[in-house]
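The chain below stands alone and is given as structure tokens, in the form predicted on its own.
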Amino acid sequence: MHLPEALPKAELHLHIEGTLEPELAFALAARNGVDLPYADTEELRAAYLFSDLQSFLDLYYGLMAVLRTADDFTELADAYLARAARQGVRHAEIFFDPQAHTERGVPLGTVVEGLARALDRSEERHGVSTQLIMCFLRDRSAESAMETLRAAEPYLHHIVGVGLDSAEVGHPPSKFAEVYAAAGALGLRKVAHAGEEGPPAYVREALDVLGVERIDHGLRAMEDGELVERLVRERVPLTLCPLSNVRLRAVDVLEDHPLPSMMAAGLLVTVNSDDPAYFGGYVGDTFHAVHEALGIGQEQLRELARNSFLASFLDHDEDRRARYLAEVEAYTFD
């Protein structure tokens, strides 16, 4: 029987330093001279059950502490890319967030040549076509985004696009106009998050002034009626990440998620896994999920799998896109 978590897809929505399993942070850290504040990998797992955003923050910033070179960079990456081969992707568009690695003293092309090194050979090894989108930290200030767009300049030709991510609320995405238009000039990508703490305005906000092409989560869009006909309308991207809805309590239980409200209303959305060493589980287990509690049937999980594809940035590629969704409608569940 072919299960749901197996349905080709694409991820949009995958943020790699969230990919970091407790297994391979001790690996790393002793690797690399560091030590954690946890007798072992069960007290770091137990750590992961956090209270809200910013707690969950506080751990995934200090865990970054673990990766230093290269080398970890490239085994971080290549651990991600062999789960989400197993779990049905055959596309993924990764986020990074360089601010985090070069304010501990990474160097920024220390982490762009170790994640590129995986992702060059992602298709040989696992199958899997890659993309990397580098994300500002929004409760930086904008003038160091604007530093690190410039310092990643002479690394661009292994980086699609841009993004925002992080703390969301009192850093509105119009803090960022000056940066976008900057990374548009540069023929960047651009996407954000929005709408996942933040107001139903700044995903308007994302739109209007950014200029992004997807809004990351954007779960409260569906609070503003109007901004639901545009998103229809416009056919805007939305790549959804339920699990983490949940965890970091945007929802309070996965049955009150409104993913099936958002594709009855005809809103292209995706579904993905966020941070998914974080939020109890990778793409293809969100799949399972959605299907469990949200009665998401068969044809319903080809429409996500299908949206997946046309969402993500590979115009540059018809014929793969092509390729992608023809195995999503060969695809037989059972």
Contents of the next structure:
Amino acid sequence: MHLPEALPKAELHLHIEGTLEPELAFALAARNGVDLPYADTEELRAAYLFSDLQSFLDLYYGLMAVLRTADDFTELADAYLARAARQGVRHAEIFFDPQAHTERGVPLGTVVEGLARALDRSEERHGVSTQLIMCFLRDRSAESAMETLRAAEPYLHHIVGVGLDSAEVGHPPSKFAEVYAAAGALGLRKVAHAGEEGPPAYVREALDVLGVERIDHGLRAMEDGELVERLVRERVPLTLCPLSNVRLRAVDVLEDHPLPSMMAAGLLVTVNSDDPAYFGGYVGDTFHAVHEALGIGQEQLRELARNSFLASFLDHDEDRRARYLAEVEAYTFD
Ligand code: HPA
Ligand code: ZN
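Got the form predicted on its own; could you also share the form predicted in complex with hypoxanthine?
Next comes the full complex, this chain leading.
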């Protein structure tokens, strides 16, 4: 089986809570005695018609009510990693949203230890190496982000870096300058969602004020030619999520996605799945979809796979990065 889907790749933009499939949500709801406002998986899936980022976030945070125990988080991550492996993923840098759980009374330790159990055995079980990135919810206060960072200190051996997600507009990166400085002082890597719905200025702020190494999404950077030139010059990776952009109405249809022009501009872009249970596909499906809808050919798919390893936080293990890159070069389609 040598399909574009199976090309070896890293997934760098994946919210673990966004891998909660309706079937698992109902199973966990039954196990934990949580009432869901949907009759069945079909009715839940029918609610996945989003008008923008906020309309998705409302459902996404609501469904997290079913995640209560460390075992729930282990099962969620295990299910994702098994699927990811089948889609060619060799390395995954996985986001989680601590505040979305601590606010519901689920302790941070429960979340991290549950996820870490699945991640620590992922290489052996699924052949996927992993890292964990803790995201701050940007529509909560800067103080809450700082409290979250402090609460995470006992678990930092499981966490490679920090990110910034949730409702973007009105919550510029600069709001989190202090917590990012503190995260940097703890030796954490830094990324942030920017330019998904927010303006190009948010991408600049993420770079200049927060000092991020990668931009998650960065779609709207394309509105600012000087910014594009800078991103190219500084080789700043952009972790694109084309299926997410369609479902959250950032682009009308996949055929309109700027991925081809971003590649042509020389940007270091990667293709990722964001919240695959909600957006209609895992990362291999996404590679397939951009191939079909955007005419991204085999050698460009290979470039995207190469970029994913170049942009990954594998600096502590360059031998591994080199092995993965060699797998990309050796891959034969069909
Ligand atoms: N954008 C912002 N926050 C998120 C997303 C996203 O696409 N998915 C989960 N949290
Ligand atoms: Zn995201």
